[in-house]
Each structure stands twice: as structure tokens, then as C-alpha cells.
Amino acid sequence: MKLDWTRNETLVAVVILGFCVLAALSDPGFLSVATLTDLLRNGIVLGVFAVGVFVVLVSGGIDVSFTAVAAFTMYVTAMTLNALMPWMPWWGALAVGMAVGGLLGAINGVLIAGFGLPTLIVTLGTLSVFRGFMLTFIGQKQITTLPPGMREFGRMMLLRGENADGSFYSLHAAFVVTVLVVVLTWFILNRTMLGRAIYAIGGSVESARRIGINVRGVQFFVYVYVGVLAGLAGTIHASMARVANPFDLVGLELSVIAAVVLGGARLAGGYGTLTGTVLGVALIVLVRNSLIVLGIPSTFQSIAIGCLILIGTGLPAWQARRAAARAA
């Protein structure tokens, strides 16, 4: 079988595969059963929150406020539940969460969808406003003493035990649920009409429309479901953390937009798998662990990053400029 080399996948997969190598020679612990259920574990919030923008930018859109949405829900969600709803199970602590999550993300439908503004635009003026809101209305301090049904989820594990070297090792079950996501979202855009939809869309709104497509009931769902999704790995994280921390999460913009350019998701819109997604999460947590194991500051962490978008991107264009030139 040939590898298609001018797919992201192909590209991301191997350059995982050389940081797994690189890694390994630098400590050959790298390779325990430790080890890898820390890289599953980092990568449970940040894979939930990639498959969120990875539809958005299907779609032909953007949104940066899933962080926002993301910490104002786990905490309003926390607040709710300890004082209103403190005998809520963990599932439904999950729904809550990811309802608040709805709620949000459907306000930037309305304004993307409903008034035709620009998605960029509008989702830096929510994640300000979210946050904003947050912070002067609702709290600043973290809430140490979660609902029961948070802190049963957050003692949830999969698989627990202990190396030979007296260290222990542990995957929570809510990486079951990023799976979940990961197979309804396929199941969406490659199963579904809508999910066609969000990729014609992508592809071009103006021929979307003349087909009959429903562009502005595509558009709102997406960003309700983005929320939802920032809404439940919000109540993931903090059932994880075991705390509702409102400064939590702020930041994690960069490193979850990169993985999922890095799968081959382009910013125009109408392209990408989420097998692609997939690996660039794998990728993105791989460099932040790759960068300590081998006694590379935690700083350099932005740089990579940042070369790996300029890669993730550049690359792509510079193969597409070179099959138009030779058809040409």
C-alpha cells in the first residue's frame, strides 16, 4: 500500500510516530503503560474541544469562544448543582452542563446565523462578553466543593494500577465520552444529509443556498453544538480537577485550533476528516510531552505550536499551488 504523502495524516502520523521514537530514545520509560494513559488523559478535554471546531471550520467558520463557554459553564453548572439540584447523578451533571453550553453557543447562532456577521468577529465579542460576565456577576473564586454527582464522575476511572517501580497509572472514564463524541460526530457529517449540508456549506454557501440547503439552520446548529460540546468538556474538566477554577482553560485557543489545522481541516472551510483531527490532537499532546521528557523548557511550548500551524498550513498551500501549476 503507498502512502498518499500529500494528505495532513499521512504527514501528522509520521511526524507522531518520529516524536514517539525521539522520545523513547531520551528516556525509554516513555513508552510504559504510565506514560500512556497520561497522553490519553491530556488529550480528553482538548480532543472534545477539537471536534467542536473542527465542525465549525468544516462549516466555513470560526469560533474562539469555546474556551469561554467552556469555563462558565463548569462553573455555573457547579454553582447550580450545589445549591439548587445537589442530589443530581453524574449524567445528569453532564447534561447540565452541556444544556448551559447549548444555551451559550446559541447566541452565537443567532448573531452568526440570525444577522449574517462575521463568525470571527462575533465569537471575540462573546468570549469577552462570556468571560466578562462571569467574572463581574457570577464569581472569581474557585469552588472547591463540587456537587456529589461531579465528584462521583471525577472518581470514575477506567483502568487503575501500579509499574513495577511503585508509580501509579490511571485513565478516567471520561475518555470513554470523547470517543462518543468523536463516533456521533462521524456519524453526523458522514451518515446524515445535514452533515453533507455542513460541507457544502464549507465548500460554498451561495451554491448551498441555490441547491435548496437551509444555510441558516445549518449555521445554528453548528454553533449550538459547538457549545455543547465546550459545555460538556467544561463539566468534564472540572469534575477531573475537582475544582471549578473560572481561570481554568483560558488559552487552550491556540493548541486546539492547531490540532485540528494540523489534520488537514482548512480555514476556508469544506475539507477535513475527523481521522485527521484525531491525530493532530495526538500530535499537539504529544509535543507538550515530548518538550518535558526531554528537558526542553515547558515556554517553548507556543514556539512549536506556533511552527506547526505555520507548517500545518504552509504546506498544504504550497502543494496545491504546485498541482495547479503542473496543470496548468
Contents of the next structure:
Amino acid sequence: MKLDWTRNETLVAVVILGFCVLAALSDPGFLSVATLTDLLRNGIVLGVFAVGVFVVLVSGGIDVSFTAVAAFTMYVTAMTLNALMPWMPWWGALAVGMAVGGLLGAINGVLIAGFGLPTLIVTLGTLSVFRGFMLTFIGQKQITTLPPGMREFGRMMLLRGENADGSFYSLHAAFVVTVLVVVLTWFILNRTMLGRAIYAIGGSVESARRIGINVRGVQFFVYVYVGVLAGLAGTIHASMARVANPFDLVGLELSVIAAVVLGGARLAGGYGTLTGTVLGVALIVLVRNSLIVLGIPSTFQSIAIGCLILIGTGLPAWQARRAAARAA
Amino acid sequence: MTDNSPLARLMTSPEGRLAVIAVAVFALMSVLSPDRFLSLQNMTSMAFQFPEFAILALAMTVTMLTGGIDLSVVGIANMTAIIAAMIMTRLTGAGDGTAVMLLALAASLALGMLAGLFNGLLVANLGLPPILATLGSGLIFTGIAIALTGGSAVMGLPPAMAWIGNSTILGIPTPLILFAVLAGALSLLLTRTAFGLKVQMYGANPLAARFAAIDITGMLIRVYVLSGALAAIAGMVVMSRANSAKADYGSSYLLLAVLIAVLGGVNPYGGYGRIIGVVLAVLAMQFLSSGLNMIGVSNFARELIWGALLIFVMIVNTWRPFARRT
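Got the form predicted on its own; could you also share the form predicted in complex with the partner chain?
So here's everything in the complex, that chain up top.
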């Protein structure tokens, strides 16, 4: 297979491979099951977020409120289940989380699809509204006793084992959820008319409208879907951390958008693949967790991520410019 | 609109509606808490508080007029403040350090413009989308600030430094004067010069601007340099008021600056925006947060109300229920 160097996916995959080779050379212990499970665990919540952000970017919008949706959802879910439905099993807890997230997403959806407001501004506003509402009217104290369903989910492991040195490693069952989310979203985007419509709107709203796509309906679906995924991610985060801290997660939004854009999705919409998104998340997780293995102090983390964003988006932009100049 | 009463005419422009909101908020707070909100002490305290993020909002406004955005303003502000603080703590000898301070401030302004130049080259020459270019460069500037300090605050600034953020001239707080001068100058620059006209034209229609033979590359670079310089000035005010510099000061100001600019009627897709709108938005926000503070509302409720205000203003500005759909 010939490598296509104009694609972000190739670039990111090569950088990840290079990073791993360098890391393995400087510390042979890097290539271990423990490192892998550690990285995968760190990618679970980020991955679910990234898939949601990717769908919004494909539709030509942007969402910065998803972290607030997740924080709101995990807090409210933990509180409601504790008070009203402690008997709820783990899958019920996740379902409640998805429902709460979907409701909040629907608020974004009404403002964007219904009123036709710009997506960046709406989600910037709802970011403050959701967070402010939760901290003012619902609570600011972290919930340390999670409902039984979430506790049960927090203890579920896919595999666990012991390293040569006697320490333990484990992979959380939530990893399966992330994989399912990726597969389901891939199916929606690539095998259904709805998915085609999302790409079409991202490409050109006017053209999509003229071929008979219900633009408002599809946009509404997109923001509800992102809300559902954000709610799911929040509930998983609380279950894995074994505490629902309302101050968690918010502040992560630009890193997630960075991961998705590194993977080749364009802010203008209509372009990008889920493979790229997964690779982008993998790269950000690697940089956030393993920079130290290369002998780079962790204080350089944000410089490294910043450089990656500039190179990852600059190279394709520069190539496109050169191609346009050659064509002219 | 056939109704020609002054109020109705005022309500037709976004700035007019904003002025009504600012006055209404002021009146409401005065009624709710007359002895405290209207006190001289509260007025001066408000005047000290808002210039730092208001200047960042000005920086954001300039880039938004071209349809761009500058997400690196807080990174630039902190990086330049830290470098200025390091110069001052290294060089200060005897005296109150005025000379060293001026040197450090000049260096930080130059550095801010250099950072803006970097953004401008990325956007204008490499053709990166502004949101990504400044997201990436903002992380790099913040990263430099963290790497230089290891994440801790730089303290021990010379006494002269306190002047910018904490003194008054003829009873008027210095930061407020600084903001007023910057806002006035920027307003003149955008409405009375060829550069300002080019910025507005490019924002309204990039393609038409290109066909009108406007030097787009040069114009965009100047816009981002200007934004970097304003960010550096905001950084100095923050440094002076905190009497220290740190890599994560004012991280909540980034989205706040975007919010104020948009609330002020600046079109984030470019082409429309007036400095007076941004000033009114800043005032409305400050009246609201100080007033709410006095009637005992928590900081988190302020966040809620800011967000709600932004969405409300956007709905009023853009939603035309009876207009024909295009």
C-alpha cells in the first residue's frame, strides 16, 4: 500500500510510531502491557469526547460545551440515583447519564438548529450556563459515595494481571464502551443516510438544503448525539474516579478539539475520518502521559502539544497552498 | 420600523440595545442595593477590576473583525508578564526601580508584538485557520511561561510596578485611564484610517477585498501584531495588580474575552463590530457581577448569568420570527 503523505492520518500514525520507537530506545520498559493498558485507560474518556466533537466538526459546527455537559451529567446522575433509584444496575446508570446528557444537548440543538445561532457562541454560552447552574443550584461538594450501579461499573475490569516486578495492571471495562461508541458512530457516518447528510451539511449547508436534506433536523440530531456521548463520558469518568467532582473535566475542551483536528477533521466541516480522530486521541494521550520517557520534562507538555497542532494543521494547509499555486 | 420615538430608534442597533441593557442593569443594581452599589468605594473597585479583561476583549475584537480569533491572548499576556517580571527581579538595584521597570515593560510589549507576528505569519502566510493557529501558539506561549518558571509565581517586583494597576490619577484609577486611551485609539484606528477600512472590508468579504487589491497578508499580520501588543498590555496590568506573574493567571479570561466581544455586537465571522459596543458590554458585565456580588450571589451564579445574557443577546440580535426565511 502506498502511503498518502497529504493525509493527516498518515502523518499522525508516523509520529506515533516514531514516538514509540524513541521511547522504547530510551527506556526498554516502555514496551510493556502495563504501559499499554495505562495509555488505553487514559484514552477512554478522551476518546468518547473526541468522537462527539468529531461528529460536530464534520457537520460544520463546533461544540465547546461538552465538558460542562459531562460534569453536569455525572453530578446530577450520581445525586439522583443516590436519592431516588439506588437499585439501578450499572447499565441503568449509564443510560440515565446518556439521557441527561442528551437533554442538555437538546438545549444546544434548539438554540442552533431552531434559532439558527452560530455554534461557537451558543456552546460558549451554554458552557457557562450549565456549569454555573450546577455549581449554584445543585451543589459544589464532591460526591464521594457513588450510587451502587456506578460503583459496580467502576470495579469492572476487562483484564488484569501482574507485572514481573509484582505491581498490578488492569484495563477498565469502560474501554469496551469507547470501542462500541467508535463502531456505532462509524456505522452512522458511513452506512446511513443520516451520516451522509451530516457530511453534506458540513460541506455546504445550501447545497444540502437544495437536495432535500432536512438541515435543522440533522443539526438537532448532531447536538443531541454529542450531548449523549458527553453524558456517557461524564458518567464513565465519575465511575472510574470513584467520585463525582463537579470541578473535573471543564478545561479539557480545547485539548479534545486539538486531538480531533490533529486527526485531520477540518473546522470548516464536511471532512475527516474516525480513524484520524482515534489516532489524534492516541497521540495526545501519548504526549500527555509519556513525554517524560523521552527525557523531556513534563513542563514542556503544552509546548509539545502546541507544536504538534501547528505542524499537524500547518503542513496540510501549506501543501494545499502549493497545490493551488501549481494549478493556477 | 415606522415608530420614530428615540427609544425605538435606539433599539434598532445592537449597540443601542446594549446601552439600554447596561443602563437597566445599573439602575436595577442601584435599586436592589442602593447604599453599597452606588458607593464611591464600589465605583473605584469596579474601575480597577475590569480593565484587565476588557483590554483582552479589545484584542479579541480586532482579530474577530477579520473573521479570525485570537485564542493565544492569555498565553501572550502571561508569557510577556513573566519575562518582564524576570527582567525586573534580576536587574533591580537601589531605588524604586523605575528605569528597570520601563525597560522591562518595553521588552514585554516588544515580545507581545513578536508573538503576534508569529500568529500573523501562521494565519496570513501559511494559511492556517486562525482558531487553530492561535490555539497551538497559545499552548506554546503558555508552555514557555511554564518552562521558564516551573509553574510557580515570579515575585519580588520593584515598588514602581504597583503604579500601573493600583494608583489613581486625579482620583481616576490608572487601569481605567489606560483602557479608555486604548479603546479610544483603537476606535479611531478602525474607523478613521485606511487600515481600519481594510480590516472591515476584508472581514465583510475576503474575496472582494482581494480583488480590490488590498495587501491582505500585510493587513492580517498587522492585526495579529496589534492583538499581541494589546495582550501584552493586559498582562502588565494583571502583573501589577497581582504584584507577581504566573503562567496560569487569568486562564478564565480567555472565554470571557470572546464572550464580551460577541456580546458587544462584534460578528465573529468578521465584517462588523464597534469598539463602543465592546465597552458597553464590558460595563454591563461589570455592573452585573459587582451588583450580584453585593446582594450575595456566588461567583458561579455570575457564570450562569453571563452565559444566559450572551445567548439572550444573540437571540435578540439575530432571530427574526416574522422575517421571511431565505
